[in-house]
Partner chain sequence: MAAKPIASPIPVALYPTLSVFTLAIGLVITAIFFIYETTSSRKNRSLGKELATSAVASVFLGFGSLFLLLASGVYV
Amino acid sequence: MKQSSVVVDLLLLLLTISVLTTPAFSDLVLSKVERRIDVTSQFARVTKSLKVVNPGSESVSEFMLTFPKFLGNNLAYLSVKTKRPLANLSVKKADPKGIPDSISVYSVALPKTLSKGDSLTLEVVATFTNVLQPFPEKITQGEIHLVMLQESAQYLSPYTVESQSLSIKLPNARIESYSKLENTKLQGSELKYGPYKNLPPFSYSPIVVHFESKAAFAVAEKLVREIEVSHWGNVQVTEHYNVVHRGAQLKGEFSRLDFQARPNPRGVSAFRHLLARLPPRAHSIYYRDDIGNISTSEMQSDSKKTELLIEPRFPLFGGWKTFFTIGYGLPLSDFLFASEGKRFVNISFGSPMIDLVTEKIIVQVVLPEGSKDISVTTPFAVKQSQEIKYSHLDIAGRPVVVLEKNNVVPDHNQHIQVYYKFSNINLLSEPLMLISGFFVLFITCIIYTRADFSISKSSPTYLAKLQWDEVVATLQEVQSIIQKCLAAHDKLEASLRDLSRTGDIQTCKAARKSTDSLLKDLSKELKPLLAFLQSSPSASHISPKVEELVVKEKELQEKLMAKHTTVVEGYEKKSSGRDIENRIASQQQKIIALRQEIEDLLEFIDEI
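Taking the form predicted alone, show me the structure of that chain by itself.
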């Protein structure tokens, strides 16, 4: 349990402080300490005004800031400034001797050495996450959201404190309970402790404040910001959010009916909106998730800012998650500048969402192809790396500067600078590539439409093709003539059937005469075709089959004529039908066999 671990840390801290008999640093004195803790959002923002005096004989150039371990582990942002002169001081984590492990220590480099009697006022801003613990940890849909803050009424410092006071700004006046110490005053939504005088080093007086918080405990478990810089006039920003409600978890079932009917008392612990404060000239804004576009958003803009109020598809109670993406375009002239022969992109680092805590942020700055000599300037420590991204019409790819940081709060939404060198000639690479591509396409089309890709009429291949086409045409004529011959044969057979039915001998003879004349004419037509096939080299493999076909057809003619003569003579001599059939039986068998052979040869030629 988080609360129990914090209590254990407090006990260890008190035990450690109780055994510290000699302060580790005694040269400096804090003549006046004013602390203010703002817990109106999901994180605690502590501002301190420290007046530092050096009464000792030795000069001091370093100041130590201390926090209880359970606070130091959740420190997201720390800034130390001086008013006169106005300057940001360097702060780094330290591990000096004599300080126990239950205390986190940070070293501040003073702008000037403090000699005996010198004084300096430091303005400290520290933001802590995960210090407002839901209590109880699980609530029903209709219960209010209560959180607990654990701090010290006295300022924990390795130096003597002559005077100090503490003010805690609460979200509202609804306070369940708070630690009542000497000089404690509650005025509306502000709780004050002190002033306390002449506190020895490492003084610590634990306090607990239990109060209602309606703040959205929205935490982005992961945020990926892709900032794509195009020298054609636009900066495209795409942000992918994985958001979870880190407040008290919902106990029991969720009732949509109760929530819609009475959203305030029956859904007060949920948050339904997130506000993103975008740059003033943001355009082409969209808000969507894996399902598609989400229409529940509102946008307002003026000359100073653009505000996007987004509403998830469903209200988020404690422990619930949602995933969405927002994107927008920015004018390049507002963010791209030149300095000392380099260009640099000056753009904000953190999320534009108000009061959003980000556990891990990945900022990807995609520079134009051809960028080189890349460097990054950030106001705080981040993990840096570089990648390559390929997009449309890219050859070498676009360099990507990747910046990563954990435990990010709105205080980190400061500007970063990405410096790089870029030649304007590289701007012409993609247009030239497109022009060249279209030019090659048009030239290819012109050549294709105007050039003759047919085979040359004098080439052996073309001549062989012509010869083969003539052979194929001749074969088709031969097939047609043979089919006509077979039709004439069928007509002659039909005349014999009519003779057996009517007994009209003269009509049968006339049919034979006309058929005989037709077959002679067809035979004359075949002669030149056969002569061509025999003389053509291209028909050497098919000519024997054609000759065989003609021979078989001639033989079939002779057999049919002989059959016809035998049948007619039998009718003239008034022979019986059985006698006639016996006389032509052998001829009929040969006729059937020849007809089958002819059809097989025709099928063979047709396949060729």
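Positions refer to the first chain, counted from 1. Rigid core: the largest C-alpha set superposing within 1.5 Å between the two forms. Being a predicted model, the structure only gives us computed values, none of them experimental. Compared with the form predicted together with its partner chain:
With the core held fixed between these two forms, V53 has its Cα displaced by under 2 Å. After superposing the rigid core, the Cα of K524 is displaced by 2 Å or more between these two forms.
Once the rigid core is overlaid between these two forms, R501 counts among the residues whose Cα shifts by 2 Å or more.
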Second form
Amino acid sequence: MKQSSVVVDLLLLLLTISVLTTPAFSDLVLSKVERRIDVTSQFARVTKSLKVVNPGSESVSEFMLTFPKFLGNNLAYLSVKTKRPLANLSVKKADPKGIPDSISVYSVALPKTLSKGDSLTLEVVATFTNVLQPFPEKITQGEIHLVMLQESAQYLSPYTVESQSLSIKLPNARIESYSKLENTKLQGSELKYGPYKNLPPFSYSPIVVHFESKAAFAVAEKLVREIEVSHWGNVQVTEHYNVVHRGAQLKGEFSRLDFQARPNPRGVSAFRHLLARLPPRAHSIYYRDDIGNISTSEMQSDSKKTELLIEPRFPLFGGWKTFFTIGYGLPLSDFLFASEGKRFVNISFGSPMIDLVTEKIIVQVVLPEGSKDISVTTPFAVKQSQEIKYSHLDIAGRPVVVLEKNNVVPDHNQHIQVYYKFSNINLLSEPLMLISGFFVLFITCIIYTRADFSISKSSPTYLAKLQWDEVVATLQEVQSIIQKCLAAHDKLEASLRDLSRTGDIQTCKAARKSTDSLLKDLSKELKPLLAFLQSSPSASHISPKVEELVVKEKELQEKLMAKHTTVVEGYEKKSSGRDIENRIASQQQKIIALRQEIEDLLEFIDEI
Amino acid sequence: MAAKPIASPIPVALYPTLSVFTLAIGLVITAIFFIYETTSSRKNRSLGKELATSAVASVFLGFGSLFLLLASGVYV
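Mind pulling up the form predicted together with its partner chain next to the form predicted alone we just looked at?
Below is the whole assembly, all chains and molecules, this chain first.
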């Protein structure tokens, strides 16, 4: 039913075109048109090679590229090139007067004006989505997936075409039927129409091809691709997919038994796998959805690419939907470059999945905090806007460039560049924030130990605590003084050893004098501390010990002085070493014992 | 107009090692700080010593926690 109504439409179109008087166009002539249509996947990819000749006298600078409206509405990607020299030409949608409404026109700017007699070859690549209509539209699980393509065997153009041919590459499967016009040949899975010679402008002969397609009609209704750039060495890409099967809808029920029956499983129209081609050196790849991790995936990587084969939780039949998230990290130096004082991110725009058509894609490029002068260059038109995202360790938020596009096909998977300015000093703000956080913790500790949290300032426990604090402080000072005394004793002993080595009496005497004065000063300092300890009531159990310590220390001092004098006298009299040793032997023993006792007492005081 | 690739200021492979060392040093200095706090009496405490120790400790701990975050995959 639908097929015949469209054919009627096309016939009417043909009539209206032929009825209208030919408007005054530049009289270019297309001497050779070769069209190849590839319908092996879910979209139609048309490659045209047009040889344009200008037989007239005026020079021409633009060329009209036309498509019938039902194709033009579904045009996803269009690019026009010249082979020699290789150049991309700019194409704009045009609306010139005199062209009927049922034709969409694109105006191509020629690289240099085509003067009389010149010729030029244009290579046009156009991709159309939604032109392979499933027919029948609803199938059961066991049926094969048949689709229909409607096109014109002759190239619809406002110019005269001298010679043209069309070849349609069908998938390697069953071909149900095709329109048979003159010069039609079917070779294997390639359908050839033509060559047709010397046709007037706007000539059109509709054809319909009905064939089986084994391609996966996977369409992402919405794809949100977030690319987060971190100058610490990583580009993190997170993609959220909502995938639907846009082929013939499933009619009736789904039987898992039939689907997995061997040897004849039923369910050819469904697809199970999606293949994604990620850049090389992608790491930390995850594949999950709202439920959790999906483990049915495989990864293969080499130096040129990383291939990720994912299998959703269930096979997708016509009309079925699934949603999932894929994330991966990429090394920064593969994608971030510096040129002329600015930095730019060079990364692919579309989905990395092969043969996936996206109805709406939103690409968010998140740049680090402190990026300025942001601009984007894309090889095709996108809708741009800017946002702010608040993420880890952010003060003002990160700028986000949001690019939106509808009807995206794998031809759009080219690289885009996002330019911005950033100085490396801004990187320091993150560790500074962490450092100040830790510093605040330490300040809190300091304040806590110094603050007075007691509720009552006159309770006996509080007062006792205050007194005890003072006693402890005094004890520490006493300890330090005793340590200094002991150090002085050590110096004295050292001078004695020096004397035995060098025989220099004068330095020994000088050392003795200095140690004497030092010890006198220290004992003076000790007096008030001792007085305080004796007077305070809470130190009552310690002060006898402290006094004992001081007394012992004095004894040690005296004995050491005596020994020193004896040794020096011995040297002055030049008596033998053994003599000296005998004299001081007993003194030495007492000295050692006293020293030990003093150290024990010091330890005891320490432990309090 | 050659485009030079930009890499991070510190090689990414060094992040785990750096985080371990800076965190270890930071924790040791934190320990020194807390030992000083508990063994000194109220009169003998010196604010300068406390502030200096806590400043050095917080610098090392800050960098250590940053490298720890980076090494575990949270590229802040």
